[in-house]
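Next up is one chain by itself, shown in structure tokens, the form predicted on its own.
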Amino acid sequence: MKTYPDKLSRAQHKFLKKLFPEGDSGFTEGELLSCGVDASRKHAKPLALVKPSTVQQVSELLAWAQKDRMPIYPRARATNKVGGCVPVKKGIVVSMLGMNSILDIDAQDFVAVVQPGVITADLQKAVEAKGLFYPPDPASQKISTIGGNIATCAGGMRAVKYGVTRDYVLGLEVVLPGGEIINTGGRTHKNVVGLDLTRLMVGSAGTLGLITKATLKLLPLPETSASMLIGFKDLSGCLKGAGAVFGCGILPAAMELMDHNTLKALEMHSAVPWSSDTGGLLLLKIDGSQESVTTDLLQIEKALSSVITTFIEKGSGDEQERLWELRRVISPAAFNLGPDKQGEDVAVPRGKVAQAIEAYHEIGRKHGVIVLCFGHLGDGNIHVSVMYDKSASGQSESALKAKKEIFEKTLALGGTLSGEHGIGLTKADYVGMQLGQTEMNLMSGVKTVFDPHNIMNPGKGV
């Protein structure tokens, strides 16, 4: 078993001291301590925390953490839920936050040119005021940040129309170990010339390399768009609601679906404007030119006329947010039905979404454990949370069990264990349920020609 420092040298701490002058290293427990823990509640103790401020900083840490053996934790908002950014293994925690510059904008070719300490709300408000857009909205989207959704390719609410963030990557700047800078892609939007080096950075979680810069593509910002929450008296509504959608020709920006547990613990969070025999949400958004949004409205209303629906509110504007808030706050609302979760982001093929869904539902009852089920109806993406209380007796092997035939049941139906949270440390153990060794075996391969000392977040993925 591979070997790190359990301790900084006095040579290192000078180091490290003298490249990250007052302010931008911390080497204090409370420093140390903060940087160690992320949306996953999970937790460990670094070295040393560095705050780089430019590409040759990198370069330079790089060099000396391959030199020394020394593992790199990169992180930025650490919003992820699969403990990604821990370090599990010590060694130096990288705070991208000081690299937070927009450093172009361009409307001629489509694209923006970003630093990975940008936090993605912003870009998306500075790109807007020029008329572009750029689509991936993660929940955390007003937190989170660009490398760090390019580090997990998040994806978001309007993942079914305008996909996620590896398809609005056109290249990257990446220091890797050793130090050398290598530039993946460009401004072009179309470029087959080797290996997709720029796909295999989007989603490598830190394991590769780490990305310094990046430059994203751009699409014209849409005229209009509208919302609309429908209610339906049970799960069963809410899959024939989004047939009818569907069934109409319409692609929706975005199709959220909340099952009767995630209202529950949304009315016990706030108020809530759906009505009390209201068993399941439809939560779609629809985009276009003011016409277009219009005709699409009335089409989506014509086509729910053949469903049972307990009632529906529509929104458009800045008005239109307050219905989306419903669904950003989901996370923090589970608390109210368990103190402790186990959350999971499986993703199974569309059609088959109702069956996981109520075989969810089924696994909590046999466990005795609450089951919540919401997210992204529209590419099969749902978040499946188990609410728990891991102080009574016997409730954390009642998760964990419930969350092993989940996936189960998720592989059985022909899904992934993960659809956009990627693997870090939750789901490391459950990566041989569906992935072969010979195919564990190559990403192994490309792991070590790219970190051939393993000092890239060690202890994370394959």
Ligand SMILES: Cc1cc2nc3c(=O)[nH]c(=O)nc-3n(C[C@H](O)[C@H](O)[C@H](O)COP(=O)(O)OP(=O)(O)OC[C@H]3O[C@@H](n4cnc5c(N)ncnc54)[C@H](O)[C@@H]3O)c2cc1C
Second form
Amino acid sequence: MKTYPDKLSRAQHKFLKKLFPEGDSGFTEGELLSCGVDASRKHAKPLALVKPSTVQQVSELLAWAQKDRMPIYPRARATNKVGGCVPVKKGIVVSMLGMNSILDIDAQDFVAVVQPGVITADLQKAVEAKGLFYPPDPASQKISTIGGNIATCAGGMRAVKYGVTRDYVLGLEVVLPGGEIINTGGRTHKNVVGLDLTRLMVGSAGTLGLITKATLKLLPLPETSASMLIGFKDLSGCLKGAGAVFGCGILPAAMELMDHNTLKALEMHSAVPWSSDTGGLLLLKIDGSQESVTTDLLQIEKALSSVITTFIEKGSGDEQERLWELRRVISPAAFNLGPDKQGEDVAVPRGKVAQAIEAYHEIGRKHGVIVLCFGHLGDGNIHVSVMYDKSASGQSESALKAKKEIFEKTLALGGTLSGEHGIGLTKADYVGMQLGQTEMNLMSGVKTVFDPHNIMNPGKGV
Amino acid sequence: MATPKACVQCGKCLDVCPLFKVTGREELTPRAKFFLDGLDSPDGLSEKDFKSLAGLCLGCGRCEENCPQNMSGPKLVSALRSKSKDFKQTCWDLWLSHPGFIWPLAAALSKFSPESLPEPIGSSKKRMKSLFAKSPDSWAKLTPDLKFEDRKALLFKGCVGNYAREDWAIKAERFMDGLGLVRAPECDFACCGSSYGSAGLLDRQAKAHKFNVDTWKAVDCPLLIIFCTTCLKGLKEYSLDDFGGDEDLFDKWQSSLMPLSSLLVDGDITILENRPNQVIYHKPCHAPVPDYDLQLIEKITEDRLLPVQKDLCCGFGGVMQLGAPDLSKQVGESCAETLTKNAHAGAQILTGCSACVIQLATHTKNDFFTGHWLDILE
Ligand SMILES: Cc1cc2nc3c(=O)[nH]c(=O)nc-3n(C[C@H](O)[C@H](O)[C@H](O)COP(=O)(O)OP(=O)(O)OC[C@H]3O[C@@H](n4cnc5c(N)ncnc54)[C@H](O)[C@@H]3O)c2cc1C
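Beyond the form predicted on its own, can we have the form predicted together with the named molecule?
Let's see the whole complex now, leading with the same chain.
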């Protein structure tokens, strides 16, 4: 078993203070504890916190860390839910929030070049002001960073039409353990020279290197969009509705599903627009030119008239955000159903969604925990939240059993353990359920090539 | 108001916390404070360290508005501060309870304090000058619409209006006369209680509430006219307990609170020639919805109002003036700089909160005047 430094030597402390002067390094208990937790609510205390503002600083830091076998824990806004930022082997937390400039937005090349600490929504606003579009839109877009999104390959609601973060990363500047700075990919939208290191880095969750710059692909901004919230009596109604929409040949930009427990959590959270006989919801968005959106909407409504709905609300322009806010607050609103949450974001082949959700509910009933399913129906990525009460006897074990069974069912249906949140700490023990030994060996070989001394985010799965 | 649950570490508060935005220090965020608060010893901080770190909060309340779990940073901090009092709170208490005596004294002394000294002494000369500032020439003449007949009203002047800027109070009372309000017999109110609350001086706050309610009752529950956003917030926060559980009285209190600007927005306005080319509105963290101050300023500035930036905190932070003056200054300077980024010399910053006026006037370059909207009305 590898051992890492338990505390900083005087020389190490001095080195860090010199490389990160003034407020750019932190060693107080308050600073260390605060930078050791993330949205998984798991936590650990590192030996130091540093806040680089240049790639040279990062390079010097990683050269030193390699030499001293010092763990490096990249950290952005810490909104990931899998413990990706938690410094389980102590080491140094590297906050990337200070590298937060948008370096270039080019309407001819359709690219943006950014530092990793830029908040995703800020980039979106900046490119939209120039008539351009950066589609990946995790629900956390206002509170998470491009660097974090790339490191986790964040998905979003628009994935059904536009894909996920990896589909928009053209090139990266990455600092490797040892301090070498590499450039992967480039500014072109096509590039088949060499193995695709860019794609390898995307989603590697800080285990291969530290991303210090990204070149992102942009699209022309669609002229307009409109949204529709549609209520159904139950889950099977929702799926019939979704079938009707896809059946009329329209690819919505987003198609989200909420099951009856999700509705219950939202009802307890704030005022909701749907009628009381609603047991499932579809929320969809279409975008394009003014004319196409108008005709698409008409066509969708026509298609929906063949299924039974309980309620329909439409919105366009800014006012549709009201509908989407409902979707965005599900995650916190879920706590209305139980004080503790075990959130999974499994994905199944699109045709298996109904079967999967019904099975997840059954698993919840069997173990006496509340299961809430919502998420990206359009791409089969379902968020399954198991709500329970840690303080009640046996509930923690029940939640864990439910988790295992949810994974088993998902894999049996041809799905994956995580569609977008990743593995980190919370799912590290389960990876073997999905990946074969040979595949795992290959991956660990790749990891060794990049990070021979395992200093990058050690203790985590990817 | 929905009840607070537990912090889920989602990080939404980082999007709005002015301390974090300006300093980039994660340990100052509400998220970190709630996390540290939930740690049991020996994992966590010592009580003393936790208190001094958690106490670094400007009390703007933006985190609570943005929190899906209804958690409030300022409430956590107020509760902590109330549990064990320290020297800073005693000083702040003194500052708030004896303004008539201490404020002029501090102003006189501050003239001798060199700017090179550390905060809070370094800025004190300019701060005291801002507290006792004089209005520039007015540039808008407002004749209020006659709205009331025989309705009794009292001006709630607030500490600044009472002890430093009597001219604001005099103007406000003139407008009240113009509105047709009949002045209830003159009486002195105590501090609205807001600053005591955020400093954790909860006994003081309760006493101030009681005193103000009794005073208001003694003159037959008149309308209370308010020109300071923070006073308005402070007075709105009185609870049923402050009225001994009397619901009718409590309702009457709530409906008697009137922002002066809400009564003036439809007045007759004549713009004078000396209107500045650019006016900036600083929206206080505690601005009510709807924000009548902004409506009034929009009306008198017309196209000269620069786009309003709604997410800036001035960094005043009450007891932070004494507890962490450097942080307060850092946020104040950043706010002033952002507000005036596209402004030319001579632009005026107007706002409706007395504390924001003092803080911004202290940290804005001398090229710009900062004041209450009452300053420029005639
Ligand atoms: C309310 C809420 C809603 C969410 N919705 C979604 C959603 O719809 N879709 C989705 O995919 N996720 C979602 N998430 C999860 C989370 O927001 C994403 O994983 C996001 O991409 C994390 O970004 P961050 O800036 O917070 O990164 P962090 O959480 O700080 O870091 C994430 C991982 O990336 C690594 N890392 C960070 N920066 C770098 C870098 N520069 N170089 C190398 N490694 C780095 C870290 O070590 C960590 O392993 C949600 C989270 C919350 C709280």
